[in-house]
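To begin, one chain is listed below as C-alpha coordinates, in the form predicted alone.
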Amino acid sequence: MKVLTTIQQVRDFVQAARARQLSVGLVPTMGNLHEGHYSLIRAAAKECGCVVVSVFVNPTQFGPNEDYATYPRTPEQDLAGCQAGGAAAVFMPSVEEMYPRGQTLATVSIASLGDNLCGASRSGHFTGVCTVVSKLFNIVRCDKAFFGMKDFQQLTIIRRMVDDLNFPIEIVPCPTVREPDGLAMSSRNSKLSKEDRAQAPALHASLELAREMILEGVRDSRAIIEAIAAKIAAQAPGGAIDYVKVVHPDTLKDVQVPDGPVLVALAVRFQGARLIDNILVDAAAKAS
(Lines of atoms letter the chains of each structure in order from A and count residues from 1; the text may use other names and numbers.)
(Lines give C-alpha, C1' and ligand atoms only; values in the text may rest on other atoms or scores of the structure.)
Protein backbone atom coordinates (compact mmCIF):
# COMPACT_ATOMS: atom_id res chain seq x y z
CA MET A 1 0.00 0.00 0.00
CA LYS A 2 1.31 3.43 -0.99
CA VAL A 3 1.11 6.51 1.23
CA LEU A 4 0.77 9.61 -0.96
CA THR A 5 0.99 13.20 0.24
CA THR A 6 0.88 15.29 -2.94
CA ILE A 7 -1.67 15.71 -5.70
CA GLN A 8 0.87 14.80 -8.36
CA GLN A 9 1.71 11.55 -6.57
CA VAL A 10 -1.97 10.59 -6.60
CA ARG A 11 -2.36 11.40 -10.27
CA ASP A 12 0.73 9.39 -11.18
CA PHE A 13 -0.46 6.45 -9.07
CA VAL A 14 -3.93 6.44 -10.62
CA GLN A 15 -2.49 6.77 -14.12
CA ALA A 16 -0.35 3.68 -13.48
CA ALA A 17 -3.39 1.77 -12.19
CA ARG A 18 -5.37 2.67 -15.28
CA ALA A 19 -2.47 1.53 -17.47
CA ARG A 20 -3.03 -1.88 -15.87
CA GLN A 21 -6.74 -1.67 -16.79
CA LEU A 22 -7.83 -1.29 -13.15
CA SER A 23 -10.99 0.54 -12.13
CA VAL A 24 -10.49 3.13 -9.39
CA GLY A 25 -12.59 3.53 -6.25
CA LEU A 26 -12.35 6.43 -3.81
CA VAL A 27 -13.27 6.43 -0.12
CA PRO A 28 -13.12 10.03 1.19
CA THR A 29 -12.57 10.25 4.98
CA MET A 30 -11.39 12.65 7.65
CA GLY A 31 -9.40 9.94 9.41
CA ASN A 32 -9.82 8.56 12.93
CA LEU A 33 -11.12 5.53 11.09
CA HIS A 34 -13.43 2.93 12.60
CA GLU A 35 -15.37 -0.10 11.39
CA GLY A 36 -17.81 2.12 9.51
CA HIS A 37 -14.97 3.46 7.36
CA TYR A 38 -13.42 0.03 6.96
CA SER A 39 -16.72 -1.31 5.65
CA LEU A 40 -16.57 1.34 2.92
CA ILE A 41 -13.02 0.33 2.03
CA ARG A 42 -13.98 -3.34 1.83
CA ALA A 43 -17.00 -2.49 -0.32
CA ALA A 44 -14.76 -0.48 -2.65
CA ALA A 45 -12.22 -3.31 -2.82
CA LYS A 46 -14.95 -5.72 -3.94
CA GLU A 47 -16.02 -3.47 -6.80
CA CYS A 48 -12.80 -1.78 -7.89
CA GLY A 49 -9.34 -3.03 -8.77
CA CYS A 50 -7.61 -0.05 -7.14
CA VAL A 51 -8.91 1.66 -3.99
CA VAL A 52 -7.68 5.09 -2.89
CA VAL A 53 -8.61 6.29 0.61
CA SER A 54 -8.25 9.98 1.37
CA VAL A 55 -7.48 10.97 4.96
CA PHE A 56 -7.86 14.71 5.32
CA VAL A 57 -9.46 16.78 8.07
CA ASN A 58 -10.97 19.47 5.88
CA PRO A 59 -10.92 22.86 7.63
CA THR A 60 -13.42 24.48 5.27
CA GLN A 61 -16.33 22.39 6.53
CA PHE A 62 -15.89 23.38 10.18
CA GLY A 63 -17.58 26.45 11.61
CA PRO A 64 -15.79 28.93 13.91
CA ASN A 65 -17.15 27.28 17.07
CA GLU A 66 -16.71 23.68 15.91
CA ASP A 67 -14.08 21.09 16.76
CA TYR A 68 -11.52 21.32 13.93
CA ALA A 69 -8.53 21.78 16.25
CA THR A 70 -9.56 18.92 18.52
CA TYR A 71 -10.96 16.57 15.87
CA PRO A 72 -9.41 13.13 16.58
CA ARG A 73 -6.38 12.34 14.42
CA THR A 74 -4.95 8.80 14.43
CA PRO A 75 -2.75 8.45 11.32
CA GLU A 76 -0.87 5.26 12.27
CA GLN A 77 -4.08 3.45 13.19
CA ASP A 78 -5.71 4.72 10.01
CA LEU A 79 -2.93 3.42 7.78
CA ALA A 80 -3.02 -0.02 9.38
CA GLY A 81 -6.78 -0.24 8.94
CA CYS A 82 -6.64 0.91 5.32
CA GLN A 83 -4.07 -1.73 4.48
CA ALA A 84 -6.10 -4.45 6.21
CA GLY A 85 -9.23 -3.33 4.36
CA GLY A 86 -7.66 -3.64 0.93
CA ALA A 87 -6.68 -0.06 0.03
CA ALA A 88 -4.02 0.29 -2.63
CA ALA A 89 -3.11 3.82 -1.60
CA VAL A 90 -3.87 6.40 1.07
CA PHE A 91 -3.83 10.10 0.21
CA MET A 92 -2.82 12.10 3.29
CA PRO A 93 -2.30 15.69 2.12
CA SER A 94 -1.50 18.73 4.22
CA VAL A 95 -3.88 21.67 4.33
CA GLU A 96 -1.35 23.62 2.25
CA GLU A 97 -1.37 20.91 -0.43
CA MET A 98 -5.16 21.03 -0.73
CA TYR A 99 -5.51 24.80 -0.31
CA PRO A 100 -2.20 26.32 -1.45
CA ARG A 101 -3.68 29.83 -1.64
CA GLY A 102 -5.60 29.57 1.60
CA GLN A 103 -9.31 30.19 1.12
CA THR A 104 -10.39 29.05 -2.34
CA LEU A 105 -11.91 31.55 -4.76
CA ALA A 106 -14.11 28.88 -6.33
CA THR A 107 -16.44 26.91 -4.07
CA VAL A 108 -19.30 24.47 -4.63
CA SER A 109 -22.62 24.69 -2.83
CA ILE A 110 -26.12 23.29 -3.26
CA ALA A 111 -28.43 25.73 -1.55
CA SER A 112 -31.80 24.02 -1.24
CA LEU A 113 -30.47 20.64 -0.12
CA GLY A 114 -28.22 22.30 2.44
CA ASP A 115 -30.86 24.45 4.12
CA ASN A 116 -32.54 21.79 6.28
CA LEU A 117 -31.27 19.21 8.83
CA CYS A 118 -27.59 19.79 9.67
CA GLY A 119 -27.34 22.70 7.25
CA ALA A 120 -29.79 24.77 9.29
CA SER A 121 -27.33 25.13 12.18
CA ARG A 122 -24.00 24.63 10.35
CA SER A 123 -23.72 27.58 7.99
CA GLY A 124 -21.20 26.92 5.22
CA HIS A 125 -20.65 23.30 6.21
CA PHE A 126 -21.89 21.72 3.00
CA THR A 127 -20.13 24.29 0.85
CA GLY A 128 -16.92 23.08 2.49
CA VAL A 129 -17.91 19.45 1.97
CA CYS A 130 -18.82 19.90 -1.70
CA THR A 131 -15.69 21.92 -2.40
CA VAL A 132 -13.26 19.39 -0.92
CA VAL A 133 -15.09 16.39 -2.42
CA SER A 134 -15.09 18.00 -5.85
CA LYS A 135 -11.35 18.62 -5.46
CA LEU A 136 -10.82 14.98 -4.51
CA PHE A 137 -12.87 13.84 -7.51
CA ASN A 138 -10.72 15.96 -9.81
CA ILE A 139 -7.49 14.76 -8.19
CA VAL A 140 -8.26 11.03 -8.08
CA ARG A 141 -10.57 10.87 -11.12
CA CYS A 142 -12.18 7.74 -9.75
CA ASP A 143 -14.83 5.56 -11.34
CA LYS A 144 -16.78 5.08 -8.11
CA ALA A 145 -16.88 6.86 -4.75
CA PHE A 146 -18.20 5.25 -1.57
CA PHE A 147 -20.15 7.14 1.12
CA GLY A 148 -21.91 5.98 4.29
CA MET A 149 -25.64 6.47 4.76
CA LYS A 150 -25.20 7.76 8.32
CA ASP A 151 -24.41 11.15 6.76
CA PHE A 152 -27.51 10.93 4.57
CA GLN A 153 -27.76 14.64 3.86
CA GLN A 154 -24.14 14.66 2.72
CA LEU A 155 -24.79 11.60 0.54
CA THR A 156 -27.82 13.26 -1.08
CA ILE A 157 -25.93 16.48 -1.72
CA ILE A 158 -22.92 14.69 -3.21
CA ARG A 159 -25.21 12.72 -5.53
CA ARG A 160 -26.84 15.95 -6.68
CA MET A 161 -23.48 17.66 -7.14
CA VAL A 162 -22.24 14.79 -9.31
CA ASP A 163 -25.36 15.04 -11.48
CA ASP A 164 -25.33 18.83 -11.74
CA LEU A 165 -21.60 19.14 -12.49
CA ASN A 166 -21.45 16.09 -14.78
CA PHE A 167 -18.79 14.18 -12.88
CA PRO A 168 -18.38 10.77 -14.60
CA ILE A 169 -18.49 9.04 -11.21
CA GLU A 170 -20.88 6.53 -9.67
CA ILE A 171 -21.77 7.31 -6.05
CA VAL A 172 -22.16 4.10 -4.05
CA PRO A 173 -24.16 4.40 -0.79
CA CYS A 174 -23.19 2.00 2.00
CA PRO A 175 -25.28 1.06 5.07
CA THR A 176 -24.66 2.62 8.47
CA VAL A 177 -22.50 0.42 10.69
CA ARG A 178 -23.58 0.25 14.31
CA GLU A 179 -22.19 -0.75 17.66
CA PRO A 180 -23.84 -3.80 19.29
CA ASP A 181 -26.12 -1.45 21.28
CA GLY A 182 -27.30 0.32 18.12
CA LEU A 183 -25.22 3.50 18.28
CA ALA A 184 -24.08 4.56 14.82
CA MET A 185 -20.30 4.39 14.56
CA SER A 186 -18.72 7.84 14.42
CA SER A 187 -15.30 9.34 14.97
CA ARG A 188 -16.92 11.64 17.51
CA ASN A 189 -18.15 8.78 19.73
CA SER A 190 -14.71 8.68 21.37
CA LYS A 191 -15.30 12.20 22.69
CA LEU A 192 -18.37 11.17 24.71
CA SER A 193 -18.13 10.85 28.48
CA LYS A 194 -18.85 7.42 29.95
CA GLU A 195 -22.29 8.60 31.07
CA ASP A 196 -23.19 10.12 27.70
CA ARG A 197 -21.93 7.04 25.84
CA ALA A 198 -24.31 4.94 27.92
CA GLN A 199 -27.20 7.23 26.95
CA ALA A 200 -26.34 7.63 23.26
CA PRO A 201 -28.01 4.39 22.04
CA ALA A 202 -31.33 6.12 22.76
CA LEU A 203 -30.91 7.91 19.42
CA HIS A 204 -31.21 4.72 17.40
CA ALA A 205 -33.89 3.36 19.73
CA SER A 206 -35.98 6.47 19.12
CA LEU A 207 -35.60 6.04 15.36
CA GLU A 208 -36.75 2.43 15.64
CA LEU A 209 -39.78 3.71 17.54
CA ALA A 210 -40.47 6.07 14.63
CA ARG A 211 -40.21 3.19 12.20
CA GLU A 212 -42.73 1.18 14.19
CA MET A 213 -45.14 4.10 14.36
CA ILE A 214 -44.99 4.74 10.62
CA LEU A 215 -45.38 1.08 9.68
CA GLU A 216 -48.32 0.79 12.09
CA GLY A 217 -50.08 3.57 10.23
CA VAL A 218 -49.22 6.82 12.01
CA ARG A 219 -49.41 9.54 9.38
CA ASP A 220 -48.72 12.61 11.49
CA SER A 221 -45.07 13.65 11.44
CA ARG A 222 -45.58 15.94 14.42
CA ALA A 223 -46.70 12.97 16.55
CA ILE A 224 -43.69 10.96 15.40
CA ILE A 225 -41.30 13.80 16.19
CA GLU A 226 -42.85 14.30 19.62
CA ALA A 227 -42.50 10.58 20.40
CA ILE A 228 -38.82 10.65 19.40
CA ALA A 229 -38.18 13.73 21.53
CA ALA A 230 -39.91 12.18 24.53
CA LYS A 231 -37.88 8.98 24.27
CA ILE A 232 -34.60 10.87 24.00
CA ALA A 233 -35.54 13.09 26.96
CA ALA A 234 -36.29 10.01 29.05
CA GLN A 235 -33.34 7.84 28.03
CA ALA A 236 -30.67 10.41 27.16
CA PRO A 237 -31.14 13.37 29.52
CA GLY A 238 -27.55 14.42 28.92
CA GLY A 239 -28.33 15.21 25.29
CA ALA A 240 -29.89 18.35 23.84
CA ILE A 241 -31.86 17.86 20.64
CA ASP A 242 -30.60 19.94 17.73
CA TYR A 243 -33.31 18.70 15.38
CA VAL A 244 -35.71 15.84 14.72
CA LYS A 245 -37.16 15.78 11.22
CA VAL A 246 -39.25 13.66 8.88
CA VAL A 247 -38.18 14.55 5.33
CA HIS A 248 -38.34 13.31 1.77
CA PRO A 249 -35.14 11.30 1.08
CA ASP A 250 -34.49 13.01 -2.29
CA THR A 251 -35.43 16.64 -1.63
CA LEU A 252 -34.75 16.67 2.15
CA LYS A 253 -37.84 18.83 2.57
CA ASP A 254 -40.12 18.35 5.57
CA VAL A 255 -42.93 15.84 5.14
CA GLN A 256 -46.07 16.50 7.18
CA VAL A 257 -47.91 13.31 6.22
CA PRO A 258 -45.58 10.32 5.68
CA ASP A 259 -47.35 8.25 3.05
CA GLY A 260 -44.33 7.03 1.05
CA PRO A 261 -40.58 6.69 1.53
CA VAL A 262 -39.32 9.09 4.21
CA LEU A 263 -36.09 9.76 6.06
CA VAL A 264 -36.38 10.24 9.82
CA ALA A 265 -33.27 12.12 10.90
CA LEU A 266 -31.98 13.65 14.11
CA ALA A 267 -29.03 15.39 15.69
CA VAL A 268 -28.34 15.48 19.43
CA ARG A 269 -25.64 17.44 21.24
CA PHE A 270 -23.91 15.88 24.20
CA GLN A 271 -21.23 17.66 26.20
CA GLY A 272 -18.43 16.04 24.21
CA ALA A 273 -19.92 15.63 20.76
CA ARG A 274 -22.82 16.27 18.42
CA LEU A 275 -24.21 12.99 17.07
CA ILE A 276 -26.40 12.41 14.03
CA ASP A 277 -28.41 9.39 12.91
CA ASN A 278 -31.25 8.53 10.57
CA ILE A 279 -33.48 5.76 9.31
CA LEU A 280 -35.27 5.22 5.99
CA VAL A 281 -38.86 4.03 6.20
CA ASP A 282 -41.37 3.27 3.45
CA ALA A 283 -44.71 4.32 4.86
CA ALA A 284 -46.47 2.30 2.16
CA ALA A 285 -45.04 -0.94 3.60
CA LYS A 286 -46.86 -2.90 6.28
CA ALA A 287 -45.59 -3.72 9.74
CA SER A 288 -44.31 -7.29 9.93
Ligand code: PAF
Contents of the next structure:
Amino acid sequence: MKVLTTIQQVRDFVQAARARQLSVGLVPTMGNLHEGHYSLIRAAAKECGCVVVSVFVNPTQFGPNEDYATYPRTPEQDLAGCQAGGAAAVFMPSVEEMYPRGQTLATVSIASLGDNLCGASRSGHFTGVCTVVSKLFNIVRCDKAFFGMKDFQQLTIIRRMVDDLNFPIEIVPCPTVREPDGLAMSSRNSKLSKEDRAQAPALHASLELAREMILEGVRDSRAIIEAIAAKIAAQAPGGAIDYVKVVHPDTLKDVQVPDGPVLVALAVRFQGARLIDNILVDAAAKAS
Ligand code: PAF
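With the form predicted alone already on screen, would you show the form predicted in complex with the named molecule?
What follows is the entire complex, opening with the chain shown before.
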Protein backbone atom coordinates (compact mmCIF):
# COMPACT_ATOMS: atom_id res chain seq x y z
CA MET A 1 0.00 0.00 0.00
CA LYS A 2 1.31 3.44 -0.97
CA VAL A 3 1.14 6.46 1.29
CA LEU A 4 0.73 9.56 -0.86
CA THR A 5 0.96 13.11 0.42
CA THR A 6 0.91 15.25 -2.73
CA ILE A 7 -1.71 15.75 -5.42
CA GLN A 8 0.84 14.92 -8.11
CA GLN A 9 1.64 11.59 -6.42
CA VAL A 10 -2.06 10.69 -6.44
CA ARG A 11 -2.43 11.65 -10.11
CA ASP A 12 0.61 9.52 -11.05
CA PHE A 13 -0.61 6.59 -8.94
CA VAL A 14 -4.11 6.63 -10.42
CA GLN A 15 -2.76 7.01 -13.95
CA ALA A 16 -0.61 3.88 -13.40
CA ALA A 17 -3.66 1.98 -12.06
CA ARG A 18 -5.69 3.04 -15.10
CA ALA A 19 -2.87 1.89 -17.39
CA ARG A 20 -3.38 -1.54 -15.76
CA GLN A 21 -7.11 -1.32 -16.63
CA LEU A 22 -8.08 -1.07 -12.95
CA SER A 23 -11.23 0.77 -11.91
CA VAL A 24 -10.66 3.29 -9.13
CA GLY A 25 -12.73 3.62 -5.95
CA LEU A 26 -12.39 6.51 -3.50
CA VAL A 27 -13.25 6.38 0.20
CA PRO A 28 -13.06 9.96 1.52
CA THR A 29 -12.49 10.13 5.30
CA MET A 30 -11.24 12.44 8.01
CA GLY A 31 -9.27 9.60 9.59
CA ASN A 32 -9.60 8.09 13.07
CA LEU A 33 -10.95 5.15 11.17
CA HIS A 34 -13.36 2.70 12.75
CA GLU A 35 -15.43 -0.25 11.60
CA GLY A 36 -17.81 2.09 9.75
CA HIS A 37 -14.93 3.31 7.56
CA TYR A 38 -13.56 -0.21 7.14
CA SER A 39 -16.94 -1.33 5.82
CA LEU A 40 -16.66 1.42 3.16
CA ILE A 41 -13.12 0.30 2.26
CA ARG A 42 -14.26 -3.32 1.99
CA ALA A 43 -17.23 -2.32 -0.18
CA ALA A 44 -14.87 -0.32 -2.42
CA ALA A 45 -12.40 -3.24 -2.64
CA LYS A 46 -15.24 -5.54 -3.75
CA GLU A 47 -16.28 -3.21 -6.57
CA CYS A 48 -13.03 -1.57 -7.68
CA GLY A 49 -9.59 -2.89 -8.65
CA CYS A 50 -7.80 0.00 -6.98
CA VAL A 51 -9.01 1.65 -3.76
CA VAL A 52 -7.74 5.03 -2.64
CA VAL A 53 -8.62 6.19 0.90
CA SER A 54 -8.22 9.88 1.64
CA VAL A 55 -7.46 10.86 5.22
CA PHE A 56 -7.79 14.62 5.65
CA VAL A 57 -9.37 16.59 8.48
CA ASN A 58 -10.82 19.32 6.31
CA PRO A 59 -10.67 22.68 8.12
CA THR A 60 -13.18 24.39 5.83
CA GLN A 61 -16.09 22.24 6.98
CA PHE A 62 -15.67 23.19 10.67
CA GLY A 63 -17.25 26.36 12.08
CA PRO A 64 -15.21 28.68 14.34
CA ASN A 65 -16.69 27.15 17.52
CA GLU A 66 -16.48 23.55 16.34
CA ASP A 67 -13.98 20.81 17.12
CA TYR A 68 -11.42 21.11 14.30
CA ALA A 69 -8.47 21.40 16.72
CA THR A 70 -9.57 18.49 18.89
CA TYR A 71 -10.90 16.21 16.14
CA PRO A 72 -9.21 12.83 16.82
CA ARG A 73 -6.16 12.23 14.62
CA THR A 74 -4.64 8.71 14.58
CA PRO A 75 -2.59 8.44 11.34
CA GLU A 76 -0.52 5.35 12.27
CA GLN A 77 -3.59 3.36 13.28
CA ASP A 78 -5.43 4.56 10.14
CA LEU A 79 -2.64 3.37 7.83
CA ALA A 80 -2.62 -0.09 9.44
CA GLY A 81 -6.42 -0.31 9.07
CA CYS A 82 -6.37 0.79 5.41
CA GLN A 83 -3.73 -1.80 4.63
CA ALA A 84 -5.73 -4.54 6.35
CA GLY A 85 -8.90 -3.41 4.58
CA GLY A 86 -7.38 -3.76 1.12
CA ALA A 87 -6.63 -0.15 0.15
CA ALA A 88 -4.05 0.28 -2.60
CA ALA A 89 -3.14 3.81 -1.51
CA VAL A 90 -3.86 6.33 1.22
CA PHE A 91 -3.85 10.03 0.37
CA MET A 92 -2.84 11.98 3.48
CA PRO A 93 -2.27 15.57 2.35
CA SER A 94 -1.30 18.51 4.55
CA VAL A 95 -3.65 21.49 4.81
CA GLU A 96 -1.12 23.46 2.70
CA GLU A 97 -1.26 20.82 -0.05
CA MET A 98 -5.06 21.04 -0.23
CA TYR A 99 -5.35 24.79 0.41
CA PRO A 100 -2.05 26.38 -0.72
CA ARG A 101 -3.61 29.86 -0.75
CA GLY A 102 -5.61 29.39 2.44
CA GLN A 103 -9.35 29.35 1.74
CA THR A 104 -10.16 28.73 -1.93
CA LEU A 105 -11.85 31.60 -3.79
CA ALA A 106 -13.91 29.06 -5.69
CA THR A 107 -16.26 27.04 -3.51
CA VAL A 108 -19.05 24.58 -4.21
CA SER A 109 -22.26 25.26 -2.35
CA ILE A 110 -25.62 23.60 -2.41
CA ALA A 111 -28.97 25.36 -2.17
CA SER A 112 -32.00 24.11 -0.23
CA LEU A 113 -30.69 20.61 0.61
CA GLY A 114 -28.23 22.27 2.96
CA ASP A 115 -30.75 24.39 4.88
CA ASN A 116 -32.41 21.82 7.14
CA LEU A 117 -31.00 19.25 9.64
CA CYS A 118 -27.27 19.78 10.30
CA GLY A 119 -27.12 22.65 7.80
CA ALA A 120 -29.45 24.72 10.00
CA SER A 121 -26.99 24.85 12.90
CA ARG A 122 -23.68 24.35 11.02
CA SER A 123 -23.47 27.37 8.76
CA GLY A 124 -21.00 26.84 5.90
CA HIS A 125 -20.44 23.17 6.79
CA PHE A 126 -21.79 21.72 3.55
CA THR A 127 -19.97 24.28 1.42
CA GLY A 128 -16.77 23.04 3.08
CA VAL A 129 -17.76 19.42 2.47
CA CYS A 130 -18.81 19.96 -1.17
CA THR A 131 -15.67 21.96 -1.91
CA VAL A 132 -13.25 19.41 -0.46
CA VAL A 133 -15.12 16.45 -1.98
CA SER A 134 -15.05 18.18 -5.40
CA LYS A 135 -11.32 18.72 -5.00
CA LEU A 136 -10.85 15.04 -4.07
CA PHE A 137 -12.94 13.96 -7.06
CA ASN A 138 -10.81 16.14 -9.35
CA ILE A 139 -7.56 14.90 -7.81
CA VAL A 140 -8.37 11.17 -7.73
CA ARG A 141 -10.74 11.05 -10.71
CA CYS A 142 -12.30 7.89 -9.32
CA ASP A 143 -15.03 5.83 -10.97
CA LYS A 144 -16.93 5.30 -7.72
CA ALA A 145 -16.93 7.01 -4.32
CA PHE A 146 -18.24 5.40 -1.14
CA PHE A 147 -20.13 7.30 1.59
CA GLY A 148 -21.82 6.13 4.79
CA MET A 149 -25.54 6.60 5.40
CA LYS A 150 -24.98 7.86 8.96
CA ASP A 151 -24.19 11.21 7.31
CA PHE A 152 -27.39 10.99 5.27
CA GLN A 153 -27.61 14.71 4.53
CA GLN A 154 -24.00 14.73 3.32
CA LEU A 155 -24.71 11.69 1.12
CA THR A 156 -27.84 13.31 -0.36
CA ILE A 157 -26.02 16.58 -1.01
CA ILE A 158 -23.03 14.87 -2.65
CA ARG A 159 -25.29 12.79 -4.89
CA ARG A 160 -27.07 15.94 -5.99
CA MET A 161 -23.78 17.80 -6.51
CA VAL A 162 -22.45 14.96 -8.68
CA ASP A 163 -25.66 15.00 -10.71
CA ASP A 164 -25.92 18.79 -11.05
CA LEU A 165 -22.23 19.31 -11.89
CA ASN A 166 -21.84 16.20 -14.11
CA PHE A 167 -19.03 14.52 -12.21
CA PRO A 168 -18.54 11.18 -14.01
CA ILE A 169 -18.61 9.32 -10.70
CA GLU A 170 -21.00 6.81 -9.17
CA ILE A 171 -21.82 7.51 -5.52
CA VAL A 172 -22.23 4.28 -3.55
CA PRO A 173 -24.19 4.59 -0.27
CA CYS A 174 -23.18 2.17 2.51
CA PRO A 175 -25.26 1.26 5.59
CA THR A 176 -24.52 2.73 9.02
CA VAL A 177 -22.39 0.42 11.15
CA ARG A 178 -23.40 0.21 14.82
CA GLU A 179 -21.84 -0.82 18.11
CA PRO A 180 -23.48 -3.88 19.72
CA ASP A 181 -25.61 -1.51 21.87
CA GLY A 182 -26.92 0.29 18.77
CA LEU A 183 -24.80 3.46 18.90
CA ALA A 184 -23.81 4.49 15.37
CA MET A 185 -20.04 4.27 14.95
CA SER A 186 -18.40 7.68 14.76
CA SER A 187 -14.94 9.09 15.34
CA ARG A 188 -16.55 11.49 17.80
CA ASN A 189 -17.75 8.64 20.09
CA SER A 190 -14.23 8.50 21.54
CA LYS A 191 -14.72 12.06 22.84
CA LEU A 192 -17.67 11.09 25.05
CA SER A 193 -17.25 10.78 28.81
CA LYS A 194 -17.92 7.34 30.30
CA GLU A 195 -21.34 8.52 31.52
CA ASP A 196 -22.33 10.03 28.18
CA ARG A 197 -21.10 6.95 26.30
CA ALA A 198 -23.40 4.85 28.50
CA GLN A 199 -26.35 7.14 27.66
CA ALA A 200 -25.67 7.57 23.93
CA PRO A 201 -27.38 4.32 22.75
CA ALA A 202 -30.66 6.09 23.64
CA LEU A 203 -30.32 7.94 20.34
CA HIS A 204 -30.71 4.81 18.25
CA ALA A 205 -33.30 3.39 20.67
CA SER A 206 -35.39 6.54 20.22
CA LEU A 207 -35.16 6.21 16.43
CA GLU A 208 -36.33 2.60 16.73
CA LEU A 209 -39.28 3.85 18.81
CA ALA A 210 -40.08 6.27 15.97
CA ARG A 211 -39.93 3.39 13.49
CA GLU A 212 -42.41 1.37 15.59
CA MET A 213 -44.76 4.35 15.89
CA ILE A 214 -44.75 4.99 12.15
CA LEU A 215 -45.21 1.32 11.26
CA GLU A 216 -48.06 1.08 13.76
CA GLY A 217 -49.84 3.90 11.96
CA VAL A 218 -48.88 7.13 13.74
CA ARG A 219 -49.17 9.81 11.07
CA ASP A 220 -48.28 12.88 13.11
CA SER A 221 -44.61 13.88 12.95
CA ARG A 222 -45.03 16.15 15.98
CA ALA A 223 -46.07 13.20 18.16
CA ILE A 224 -43.11 11.16 16.87
CA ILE A 225 -40.65 13.97 17.54
CA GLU A 226 -42.07 14.49 21.04
CA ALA A 227 -41.75 10.76 21.80
CA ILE A 228 -38.10 10.77 20.64
CA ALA A 229 -37.35 13.88 22.72
CA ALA A 230 -39.00 12.35 25.80
CA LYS A 231 -36.99 9.12 25.44
CA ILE A 232 -33.72 11.03 25.05
CA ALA A 233 -34.55 13.25 28.04
CA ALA A 234 -35.24 10.16 30.16
CA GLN A 235 -32.39 7.92 29.00
CA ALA A 236 -29.70 10.43 27.95
CA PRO A 237 -30.04 13.42 30.29
CA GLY A 238 -26.42 14.40 29.49
CA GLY A 239 -27.43 15.17 25.90
CA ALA A 240 -29.03 18.38 24.61
CA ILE A 241 -31.11 17.95 21.47
CA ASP A 242 -29.93 20.04 18.51
CA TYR A 243 -32.72 18.74 16.28
CA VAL A 244 -35.12 15.85 15.81
CA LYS A 245 -36.78 15.84 12.40
CA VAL A 246 -38.98 13.76 10.15
CA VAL A 247 -38.07 14.66 6.57
CA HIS A 248 -38.47 13.45 3.02
CA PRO A 249 -35.37 11.37 2.15
CA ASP A 250 -34.86 13.09 -1.22
CA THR A 251 -35.73 16.73 -0.53
CA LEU A 252 -34.80 16.70 3.18
CA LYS A 253 -37.80 18.94 3.78
CA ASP A 254 -39.93 18.50 6.90
CA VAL A 255 -42.80 16.05 6.55
CA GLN A 256 -45.83 16.72 8.78
CA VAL A 257 -47.76 13.56 7.89
CA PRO A 258 -45.45 10.56 7.39
CA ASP A 259 -47.37 8.42 4.92
CA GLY A 260 -44.55 7.32 2.58
CA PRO A 261 -40.77 6.90 2.87
CA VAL A 262 -39.32 9.24 5.51
CA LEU A 263 -35.98 9.86 7.16
CA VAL A 264 -36.10 10.32 10.92
CA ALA A 265 -32.92 12.16 11.86
CA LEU A 266 -31.47 13.70 14.99
CA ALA A 267 -28.44 15.48 16.39
CA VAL A 268 -27.67 15.56 20.10
CA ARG A 269 -24.89 17.49 21.82
CA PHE A 270 -23.09 15.81 24.69
CA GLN A 271 -20.31 17.64 26.52
CA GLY A 272 -17.55 16.02 24.49
CA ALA A 273 -19.25 15.55 21.13
CA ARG A 274 -22.25 16.28 18.95
CA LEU A 275 -23.65 12.99 17.63
CA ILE A 276 -25.97 12.42 14.67
CA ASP A 277 -28.02 9.41 13.64
CA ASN A 278 -30.98 8.57 11.44
CA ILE A 279 -33.22 5.80 10.15
CA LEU A 280 -35.19 5.40 6.96
CA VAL A 281 -38.77 4.19 7.42
CA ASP A 282 -41.35 3.46 4.79
CA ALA A 283 -44.64 4.46 6.39
CA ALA A 284 -46.49 2.50 3.71
CA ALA A 285 -44.92 -0.78 4.96
CA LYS A 286 -46.83 -2.87 7.52
CA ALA A 287 -45.56 -3.42 11.07
CA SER A 288 -44.27 -7.00 11.42
O1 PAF B 1 -17.71 12.37 6.13
C2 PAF B 1 -16.55 12.82 6.29
O3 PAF B 1 -15.71 12.23 6.97
C4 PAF B 1 -16.20 14.14 5.64
O5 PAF B 1 -17.26 15.03 5.65
C6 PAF B 1 -15.63 13.98 4.21
C7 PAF B 1 -16.68 13.42 3.27
C8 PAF B 1 -14.42 13.07 4.24
C9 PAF B 1 -15.21 15.35 3.66
O10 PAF B 1 -14.22 15.92 4.44
